[in-house]
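Next up: just one chain, as structure tokens, the form predicted on its own.
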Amino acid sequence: MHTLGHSGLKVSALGLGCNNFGGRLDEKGSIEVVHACLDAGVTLFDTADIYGDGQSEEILGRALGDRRDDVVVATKFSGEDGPYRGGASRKVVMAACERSLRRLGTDYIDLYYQHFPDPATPATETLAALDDLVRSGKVRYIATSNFAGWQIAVAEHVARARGGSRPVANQCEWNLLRRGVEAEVVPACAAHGIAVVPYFPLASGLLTGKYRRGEPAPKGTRLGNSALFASWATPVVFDVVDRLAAIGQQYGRSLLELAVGWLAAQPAVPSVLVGATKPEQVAANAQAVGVRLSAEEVAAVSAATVPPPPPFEPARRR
């Protein structure tokens, strides 16, 4: 278990990303994955109000059942569309929280993320609303997601100036094929004692070895079902994957272990969010996050992925 940023909240090294629930994965399969996580000691479950159009929260709540108080439930607001559902105004924050509470079947949210920055709403307004939710007991801790380094600094400054609840974590896309957050986001979080919680650590499967250069993506996979995701499988990306595979052979590590283990070795990272569609994947992910890469291995992996390949499409909604 690891402490989340400057808070006292403990989370497991592996977190479950629940964005597949209600979409690629039906309720039965989702519940099986949640129960496999509980059996593996996973305590962090991450969802959002837009995942599966709200079904992800509903399924997660039912899957946890009477184990609710044994875990950390994280969800997000601000990702919906419309003037009274999107953004981060007080009206949106308060209403979104109530809807998420109902869908999750709980009376409190452990970790409440602002899913996307909202340039139209002052940070003072959003943070005041979130602080009110914390004071009311409906939210335990607040966090940001997909924020730039300067936006993290602004949120921290405003929260401190108000004397209210401070963000304890920032969630962002971070993996061995997309390392841009290391320029400003990770240093900003480290400077303010804010945890970095990476999502897409496996780059939609590109870092698992399931995709081969020159071969079509297997049916049913993310790259096999989406032209956008498939476009990421460029020769440059496969060059990086090949270098990582060579390092894996040298040290007796799988690609999965290198991808997840490298993130877990970063000082600002208390937990790595990995999605799963099968219980077997949960077991493999739990084993991978338990691997402790040596300093030599971390350095080799870092060198093999710098300079990183061209970034994927910016501002993707997740």
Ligand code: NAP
Contents of the next structure:
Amino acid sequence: MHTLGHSGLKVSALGLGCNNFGGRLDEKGSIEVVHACLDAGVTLFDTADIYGDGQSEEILGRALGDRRDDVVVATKFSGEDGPYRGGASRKVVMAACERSLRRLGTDYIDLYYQHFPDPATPATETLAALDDLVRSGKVRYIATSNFAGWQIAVAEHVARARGGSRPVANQCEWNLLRRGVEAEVVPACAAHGIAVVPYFPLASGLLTGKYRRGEPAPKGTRLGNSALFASWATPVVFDVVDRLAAIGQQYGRSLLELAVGWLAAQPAVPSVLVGATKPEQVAANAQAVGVRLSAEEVAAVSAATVPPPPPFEPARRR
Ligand code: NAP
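Given the form predicted on its own above, what does the protein look like in the form predicted in complex with the named molecule?
Full complex below, order starting with the chain above.
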């Protein structure tokens, strides 16, 4: 267990991503996955109002049942379509929170994310609305998602100036195939004690080794059911996977252990969010996140993957 950013909230090293619920995964399958998580000591459950058109929240609430107080429920307001549903205005935030509470069947949300930045709403308005939700007891902690580094810094400074709740985490895409957040987002979070919560850690399964170069995607898998396979499973991706597999062979690690263990080894990361469609995947992911990669292994994995360009450094006067 680690604490989440500058808060005292404890979260498990593996978090369950619930975006399959009510979509690719029916209620029975979703409940099995949630119960496998509870058995494995996973306490962080991540959903959003738009996953499965709201069904993910409903199923998660039912699956947790009377275990609700033993876990951390994270959800997000996403700004759905429609003049009074889009964006992050006070009107939208307040209504979205009420709907999520109803669907989750709870009277509080532990961690409430702004799913996407909204350039049309001043940060002070959104943060004031979120702070009111915290003061009313409907929300415990607030967070951001998909924010750029500068947007994280703005939110932090506005929240500090208001003297209200400060975001404790930022959720962002981060995996061994997509390391762009290391340039600006991760440093911005680290500077303000904000946790980085990575999503897509397995790149939808590409980093598990189940998709192979030159072969069709296995049936029943996420990418096997998706037209995206051809555009995602490129030669560059398989080159990275091959280099990682070679490192795995050298150190006796599976691809899964390298993909999840490398993220878990990053200082700003308290918890890695992995989605799952089967209880066996939950067990494998819990084992992988528990692996402590050595500094040498972390460095080897970093060198084998694609780092972002170096951050801008102004020329110094000589
Ligand atoms: P992911 O963790 O990269 O991939 C999950 C998929 O990989 C599973 O659905 C499963 O697919 C496969 N998988 C998982 N464990 C496996 C294992 N041990 N062996 C083999 N395959 C395995 O991507 P994700 O689930 O989309 O992302 C994680 C969570 O992040 C989401 O659930 C969601 O909560 C969050 N998220 C947030 C945002 C945001 O904008 N904030 C965006 C996307 C996601 P199959 O079994 O179906 O093949």
